[in-house]
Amino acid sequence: MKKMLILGAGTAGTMMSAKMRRALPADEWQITIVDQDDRHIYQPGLLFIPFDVYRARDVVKPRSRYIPPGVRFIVSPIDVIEPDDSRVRLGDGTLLHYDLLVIATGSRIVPEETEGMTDTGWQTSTFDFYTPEGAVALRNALDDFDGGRLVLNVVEMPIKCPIAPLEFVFLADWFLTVNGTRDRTEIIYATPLDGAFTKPRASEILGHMLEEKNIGLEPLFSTGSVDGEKQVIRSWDDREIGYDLLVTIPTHMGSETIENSDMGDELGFIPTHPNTLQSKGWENVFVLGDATDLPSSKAGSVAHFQGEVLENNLLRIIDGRELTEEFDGHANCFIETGFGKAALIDFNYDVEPLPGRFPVPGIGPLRLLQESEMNHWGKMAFRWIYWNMLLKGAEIPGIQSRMSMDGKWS
């Protein structure tokens, strides 16, 4: 019997296990998925915990609940991948051999990479919201916050869900307004980018939204250190921003397993063919989701679009056929803007976000690059879609893996 091994039971890995179990005969292929724990996190929901929209129980569930029947699930740390021998060594020394390997080990925050970040003030005046623990601690801090300077700082790119920092400051503006402390709070968005976002047109529009909400933008701020005693962040070019409450998006890196295996770049992301999702080093190794080094967003929608392409290419390599270069970097992201509204962007490697209607051209009901209440409810509905459709590898009606220009205008 041939063996397919999937490393990582997050969004990307769980979805692929469902797709491949349906696609491959159970009497010919054994599918195994491995992760270090049995805790699946709905990562888009972490953003809402600090604002009392969601609780931790809404975004954390057992991984085992979503692994499909017929797929072996192993809970274990992954020590090292030995791709030249087509095997993986687990933390207890167990060896897992494979014919095909799918790496979906994701990314992790590494706050200790920034000088001083985890020293004085960590989880008392400096917080993240990219972990359940950080999001809950930040919720408690915001409940007690009575005004001052709130700074959201992105240390460096790439990060998971690159629009989440913008969403945080928009939601903070709403939350503090409702709580009656906005008029005595200064909100600063400090980013290493030259504007509000990575794509020029969206950056301009989102920058205007920041201005309208009286949120200060500090572009080209590359964080070098955090001084928790003085409550100051410093850039590499010696600029300083003081804070009363610091919300940080720390450095992101790939899994420690990838570092141990010497398969990644300097940040631990795996060199991956941008259109086939095959690793650049080994023909029987494919990479999915945040674990890639691709210049696409590290977001659940991207993993979903990659999954359709990867399913096809895994079946093609099994049949001895040439791989298709179908993945175009497609990303589709809601941007929560506060006060019951959200925006929506849809883009890929080559085409930046454009205005229009989505997913039905001319009809919508969702608006691209514009705020609307319908977009907000689309974002809220996605949690149900995530648990009940996306993780099961199901098709989402009206959403295609390749970006369409239908309904967009420039």
Contents of the next structure:
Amino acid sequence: MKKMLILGAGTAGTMMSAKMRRALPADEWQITIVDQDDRHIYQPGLLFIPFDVYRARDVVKPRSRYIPPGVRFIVSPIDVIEPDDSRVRLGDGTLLHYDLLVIATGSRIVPEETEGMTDTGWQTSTFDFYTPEGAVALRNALDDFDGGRLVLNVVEMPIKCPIAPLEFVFLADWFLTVNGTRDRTEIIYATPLDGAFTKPRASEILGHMLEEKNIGLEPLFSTGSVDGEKQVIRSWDDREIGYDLLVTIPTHMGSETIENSDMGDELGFIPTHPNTLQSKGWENVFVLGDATDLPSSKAGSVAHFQGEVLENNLLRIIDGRELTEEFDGHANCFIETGFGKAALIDFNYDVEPLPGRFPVPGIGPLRLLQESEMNHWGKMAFRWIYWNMLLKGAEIPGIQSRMSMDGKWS
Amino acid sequence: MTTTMIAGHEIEINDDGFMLNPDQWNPEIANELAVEAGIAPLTDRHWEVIDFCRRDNAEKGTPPGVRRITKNTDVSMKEMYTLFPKGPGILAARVSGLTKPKGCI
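Pass me the form predicted together with its partner chain as well; I've looked at the form predicted alone already.
Whole complex next, starting from this chain.
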């Protein structure tokens, strides 16, 4: 019996376990998936908790419910990966040997990386919304917020769902308007990037939206420290921004297991071939989702698009065939812009987000890089698609793993 | 892509002003790029960073980000912002004759 081992039962790992169980004969391949707990978080939903659109229970379900029959699920901390010996040591010392390893251990926020962030004010005036606990605490703080200066800062790149911080300030503008406190609130978006977003066209259009919504932009602001006593964030080049409420996107790193295994870069992300998804270090180790060091977005849509390429390549390596270099960095992200509207972006390694229609060229119904109510309903419907289709490794009609230029206005 | 004259050499650059071919780079060019960027004259500390960026790019095929630079040299994050103000990773790559580090989005 051959052994495939998947580390991480989040979006990427769960989806991959379903795809590979369907693709591989049960009498030839045993598939095992390991995660440290049995709590699957629908991460795109975290954004909505602070604004009372979703509750924590809407975004958390047992991982075990989504692991398909025929796949062994082990709940255990992962101590270390020993790729030279093709084995993984679990927290209790159990050794798991593998023929093929898929690493999908994701990324996590590490607020402790920034001086002062978790000292005075952590979760009383400084909040994250990348964890259910942080999002709920922020919900309570926003409920009590009676105006002042709300600052959102992105500490450093890369982060998960790079559009989420912008969505947060758009939704805060909406939420505070509806609650009657917007006129006594200043909203500031501080980012280490040189504009609202990394890519020129999207940056220009999203920057314009910030202006329209009277949200201040503080570009090239790399946060060096947080002073919770004075309620000030300080950049490495000594600029200061005062705040009454700080919503922070902390430094992101890969799983501690990757660091313990000495397989990652300086942030614990694994060097990965950008088109085949094979790890650069080991032939029988593949990586997908947030755990890679690739310059694609750390987002569920990317894991989904990678999944098709990875399934193909796992089957190819089993057959001793050459790997395909099909992954093109494709990402597809809704951008909630408040007041019941959203925008949508579709892009890859080489092509920046452009305006147009999606998924049917010229028709839509979704609009690229433009606000519409239909886009908002698309985002809301996505939660159902996530639990019922994406995690099961099903194809989503009309959505291709490779990006298409059809319907885009260049 | 266009070509431009830097320190008497014809150099290929992209629209953002980053050199396309690291092999066309030499220390004289670095000095002139530093003048353009307003950080001249280059000190030993600048050179420590530039040398690492060149070496790392040759090894890995991509220019290092600022965190990677501080982890592999004795230059601190704070000092990086003094040596290469505003966007230190981007500016260090530019003066080192490398492409713009790929921002993850």
